[in-house]
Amino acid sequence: MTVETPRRAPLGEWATRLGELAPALSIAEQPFLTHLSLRVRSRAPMAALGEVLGTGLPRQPCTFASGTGRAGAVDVAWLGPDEYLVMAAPGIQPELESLLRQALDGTASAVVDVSAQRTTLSLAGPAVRDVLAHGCAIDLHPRAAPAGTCVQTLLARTGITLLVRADDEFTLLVRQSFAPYLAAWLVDAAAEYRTERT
């Protein structure tokens, strides 16, 4: 007999505390998103991949691209010279993985479902860059990190992937096991801004 256990968002218990940081900092968890690791060395399948994803793979290091393809809206982050992370809506891993495998057919490449590895946070608000600067060594000034930037770095000694969507809007990916620690750090780091700006 198999017993199904309901899925729990890694930061479900933190929703109220994170919500109290608004309006200086708005944080919302987007759990269970589809995350596929894509490794591709050849340029041959790029047109087919672009058709599936609705966007080309980022060619510039430390950037990401967004599009709407055959599986819906996606973000594709450059993680290394031949490594990308494809992010999409929850629950479409099998469909998107199958489409990517068809596009990559016959090439030296790999697609791996890593959706269970990380959870996703959306951060926005006038204090977002200041709060992140408390624990991140990357220069997050808009001139150094404009919209479209994607970096893998440490935030409060926790490995993260950070996507800059706009001047005051970020997406942060963190391993699920480190998510509660990072949430606690964000609540603490944002406390002074909540007091000053509300």
The other form holds:
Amino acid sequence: MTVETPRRAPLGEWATRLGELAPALSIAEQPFLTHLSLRVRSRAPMAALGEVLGTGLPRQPCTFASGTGRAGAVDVAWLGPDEYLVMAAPGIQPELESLLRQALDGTASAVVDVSAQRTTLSLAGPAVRDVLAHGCAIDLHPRAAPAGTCVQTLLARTGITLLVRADDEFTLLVRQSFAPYLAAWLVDAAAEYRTERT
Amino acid sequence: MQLIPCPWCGPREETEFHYGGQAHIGYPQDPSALSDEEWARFLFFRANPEGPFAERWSHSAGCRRWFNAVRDTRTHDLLAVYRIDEPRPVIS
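Could you present the same protein in the form predicted together with the partner chain, rather than the form predicted alone shown above?
Following is the full complex, with the preceding chain placed first.
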């Protein structure tokens, strides 16, 4: 007999401390999102994939695309020349996986559920670029990193994937085991922005 | 900190990369025909030039792809960066 244990969000215990950083920086964890690793070659049936995802695969390195397809709203991030990360609502791993498998039927490709690897943080607020700049070497100025940018890099020596959604709105993916460390670092780095700037 | 231009991601800090040694070393056609000395030479002996040197690098904190680079060992200037399936560019 297996015992069902309730899932615990990796940063559940950090929600209050992260919430206290608002309004300069509002951080909310979105745990348990569906993350599928998609490995496809350029000869893959892009039309069938596009129908499932609601968007084409991002063609440019270091970008992501969003769409609403047969599996609902998804983000597809470029992780490598033949590697993509499909992000969708929690709990739809089996459906999305089988839809993608059907679309890719007979081609050299792979769809792997990697949802347990990362947790997702939504970052927004006027200080978000300043806080990230304390530990990230990437130029996050809107001119250098416009909306639609997706970079894999180091933030405070931790490997992250950073999606730029708008000028001061980011999505940050981090390994679950590194998430408490990164939350502690974010709370520390955001300390000087906590009072409203006048 | 030195910036290394990844062929996919563009210039990134060197801490995102790992070094992979000399590039363009072919695996022996018939390894079992080699003598111990020839096998040791394939495994352990690498060039150590003063000047341009073709090396492998991995963008391990980014796109995790291997690529080749020609680096001047005297100045650490990266003279060329190219994908793993491309031939070594001619550098005068």
